[in-house]
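Below sits a lone chain in structure tokens, taken as the form predicted alone.
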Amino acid sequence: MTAVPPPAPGRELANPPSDGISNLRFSNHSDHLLVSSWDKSVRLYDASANALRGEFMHGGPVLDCCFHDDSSGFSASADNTVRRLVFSSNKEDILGRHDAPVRCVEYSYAAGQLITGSWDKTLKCWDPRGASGQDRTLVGTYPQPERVYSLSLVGNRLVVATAGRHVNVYDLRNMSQPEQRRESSLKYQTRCVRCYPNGTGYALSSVEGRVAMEFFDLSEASQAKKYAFKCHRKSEAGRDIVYPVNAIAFHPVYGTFATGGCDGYVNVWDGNNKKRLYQYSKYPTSIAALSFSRDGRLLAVASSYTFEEGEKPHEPDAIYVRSVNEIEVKPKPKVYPNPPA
């Protein structure tokens, strides 16, 4: 018997969310992914055998989880709390609160902390290992400049984007204040800041279909290599129509990326080489997430509206597994014309 090819737009996992996706990760460990969503849960899937492993609901709308290892996670949620998730169990426990919701999660192996971002205007970082309650596990908190919006780790960096178009980048074994102060390069508000899996920079996405690349090192040589590029556009009688681009995800082997955009279109993109490699073909609605999983061997999809226009009726909320062929992710090797002989 033949095997037969998965749809285009790769494998749709079963029992998805009932309302919009906030965000989706695949573990460092295995093929589980975990998956936040304003419908108050948060879902542990494995990704290959297409099978919903856990549920975890919560007080109010889930806007962002992370993996702390293979049997357990965080969530951030509207409640203001912050969440730890015990797969095996399928109990969770409330690690600590902001004053508003808190928007973004994400678990330092480097320093052994949880950082959270709310739209309380502050940055906290949490022990788990703390014994329970929240006093213990508090390590510190951390005024920003405006509403948290997106954070991105690699090695002891933090990068936090927040309103106002406001960029702090810190060395986490400093948290007293930012290593860098900055402003985004972009007019707009920014959607989704990843850090480069080698960490020399990051990547910064705004609601007006741009993605700009910068580098941390202030040096003129390498301020010199920064640059922003349009995306998640299209022409329609002579105007253009621009999307947010909402999501970012390096790919872990050959550092090029995924961007996805509310025009319900992934593209991959060579960030040296300043070239796009691969489009998808079109999903039902708006991205709202991608993950790469840990070998790059496999891409998931929110294919879930945003809400960018308000309400109206959308297509379902749904999760895509794709498999990613070398081709579609791979830099291109550069020609050079042969030199005279």
Second form
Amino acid sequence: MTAVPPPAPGRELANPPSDGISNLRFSNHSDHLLVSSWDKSVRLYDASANALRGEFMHGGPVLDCCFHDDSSGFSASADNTVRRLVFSSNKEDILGRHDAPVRCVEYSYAAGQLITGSWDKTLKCWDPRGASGQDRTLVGTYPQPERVYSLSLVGNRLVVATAGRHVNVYDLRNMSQPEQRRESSLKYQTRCVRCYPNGTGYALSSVEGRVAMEFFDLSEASQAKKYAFKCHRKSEAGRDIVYPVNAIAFHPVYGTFATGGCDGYVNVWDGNNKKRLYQYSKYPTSIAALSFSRDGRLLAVASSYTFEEGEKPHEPDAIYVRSVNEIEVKPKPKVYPNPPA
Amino acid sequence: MFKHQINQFAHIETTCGLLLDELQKIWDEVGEPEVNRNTMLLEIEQKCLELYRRKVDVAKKCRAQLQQEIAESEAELADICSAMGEQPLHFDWKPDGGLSKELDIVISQLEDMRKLKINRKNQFVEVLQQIQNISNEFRGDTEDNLYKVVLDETDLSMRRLEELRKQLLELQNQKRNRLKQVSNHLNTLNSVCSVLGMEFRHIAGEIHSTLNDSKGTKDISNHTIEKLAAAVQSLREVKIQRMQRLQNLASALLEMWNLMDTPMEEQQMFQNVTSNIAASEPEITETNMLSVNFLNNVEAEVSRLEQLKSSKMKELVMKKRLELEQICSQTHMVTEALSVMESSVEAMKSGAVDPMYLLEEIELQIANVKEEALCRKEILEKVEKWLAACQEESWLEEYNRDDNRYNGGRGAHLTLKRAEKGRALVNKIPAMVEVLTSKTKAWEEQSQTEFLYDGGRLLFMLEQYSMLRQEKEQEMQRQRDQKRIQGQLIAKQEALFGSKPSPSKSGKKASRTPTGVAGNRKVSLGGAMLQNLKPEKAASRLQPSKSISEDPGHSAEKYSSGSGKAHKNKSPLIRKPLSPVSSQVLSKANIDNFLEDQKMTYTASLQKALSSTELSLVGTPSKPIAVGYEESRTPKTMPIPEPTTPPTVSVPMTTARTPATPRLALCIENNNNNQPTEYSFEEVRAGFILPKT
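Please show me the structure of the same protein in the form predicted in complex with its partner chain, now that we have looked at it in the form predicted alone.
After this comes the whole thing, all chains and molecules, with the earlier chain placed first.
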């Protein structure tokens, strides 16, 4: 592996959330960073200026958030609400509700819709342009086999990972039923799912230190390419200690990806060449979320205890923004000069 | 010709001369006297003169007449010209033709002018006629003849005509405008009428009979327009009034819908009402939207909903109260609010209190209780665990007191397993109590209030429990001493009278006797089941939360020990749990002692000691534990150092462990246990529990 002497963990953002960080995301247009947290807040940071630009309080812990454009975003809260946040006016309104805490939220630029997944075992699509009020904004409700744990979008494809290791693949243009119904190829609970930027498949991580690389195309040739690998493990006294893989983030330029686990490490992988490109030095506690900036020059790392061992004393929650060297994320074209997947 | 006339004159003169000559001659012949002749001649001369004079007079008169005529004509001509605003012709030049010729010319000119004038006049008349008509229309029929446009003959100039034409044009425009105005008014009137559900024709007809005729010409008099405008205004006012009423009703509707979650289909019927809630006056155009009937309909709906609301409100209050009670009982809290609520619910039923206000109050109460429950949660979980352990402990006591517990009846192995598990659990009680006490103290310090469990102070319960434990401890010590003395006695006897059959063998044999027969405290299974129904329930309720929050370190044991089924089978033998009322705790020192004691007995060859222990055991009644409701029970004994199955390893981690980490173990265990639902870290943290369907 290309182990380089450990650099600093990156710049730590001032005014971090006061409780566990559930997700963070860079904007598609700027270096703004949206962070949701168990302290019932969503915060907007300017990562390059290291400044807190806004804060939105919710009725319950916020489990996910995403940008709409640079002026507004959305959040998914454990108080069952889906909210729209307007940064300029620092105002928020309720777009709609689920029957249980809302676990994840994604905005599709292709469909102009907001997609939310909840523990009430449904997926809901919203049209945020509609006037306020659930009946105006709700586009559809789509039952899922189990509680929704993770969502990912690429183009018109939507991948939904739920409890019970179900994976549903949808086409946003026809949400009446899944395009594909799959079972996770990993044996344990799904933590995170993320689509490849080139739209050919998705990576899925589990609580048992493993990541599966999957492909949408059901032809034999494509399916032959799929594989899974172990990561975020530690060998101690002959026993493997396995950590959940909480986060996956794809590099927007090179298609390589970073994973973050409860062991506090962030690894960067080249999925095509099946190589680990880089391992960053250990963070104080579990990696709860990861996000590359739009140009892939910055990587935001949420180092925040994810409650995997229940209530216990833990390191303070922190957000690190590190600049990414090309060498850390650029695939090494060696044996196979394939275009990056 | 002129020459001819002169010739004629000359001829006449010659004829006269000839006639005179002839007369002279005649007279000569006659011999007329000279005098006669002269008179005769004078007479002729006079007659001639007179004739001439007369002719001249006539001619003069004729000339004067002509001149007068010409002057008159010229004056008229000038008049006409000036009236028509035209340059008068000048007659400075005298035509050679004499006066009569001049007259002819003037007359012909006059004639022309007159024709022109008549034409002009006709034009005026025509225009004036129209002006008159329009003005009359404006003024209305009643004042028809009061205004008459008079033709001013003196001014028929083009300029005036133009002016009049302009005036006419203006009037025509005005008329057009008025027509437009009227039709506008009528349109508005029509739409307002349709919105208000009124008969348009009727209202229009009242204003003017021509107005309700859609085809015919409309009356456009000032009066009509005024009346129309007034009608429109008044109807509009009515509309605004009704609109406000409708909007008030609509907001009431919306409020009620929100409050009662009225189904969509029911709302649909009045969607058009609520959609107009913020509409301004001109925006409401739907037919009959504001008719009296429709308003009454909406009003009826509102009052219906209101009635529904008041009835539902009571229901809601009852439901909320139930929820509050449930939360309280779930978290073992006693809220004084509950009793207060009771009285106010009574009051509500009798109508003394507004249910709305009460509902708010209850909701506030629920929120408070929930919040409190959240901060109590951690300790409560521990309490549940402790109580479960206590229950197990009491069962174990009971079990240990059963002399025939090793009789190999059906299911005995399960009891055995349970006992084994129970012992492990009991060993942990002191530590649990310790932790619980410190946590509770910390909590009390933090919240500055006592931690109450079902109304009793938890610390007090714990204290009581430890006291009891201490007592038991002492009891056990006494038993042990007694046993030792007894043992010495037996040894002495043996020395004196010879040996007895080996006690260990007898123990084994005894186990073969049927379970049902032996045992003074064997109870029929069914009866006991009934007896213990309640505690069992309580225990099972704890189960889920326990398995979620279970420390991985503990769960290993759970793993290796008996199944849930064994639990249930054995439940009849459980002593009523200490849980709900009072419990006692050992202090730390006592725990150590106790553990040590147990260890000691373990190391001894227990099987052999069995018979003797049994002897002493049955003989020594211990103090009754825990007052109150235990009275019907036979006295309890302490768990004596009874034989256990060889203390199998309870070493955590290594054995029962999969190589997975503790973190992982959490989820996986949840998976494999009797609990089929898995939970993610987030769900565990949020306390999310999948509702049972």
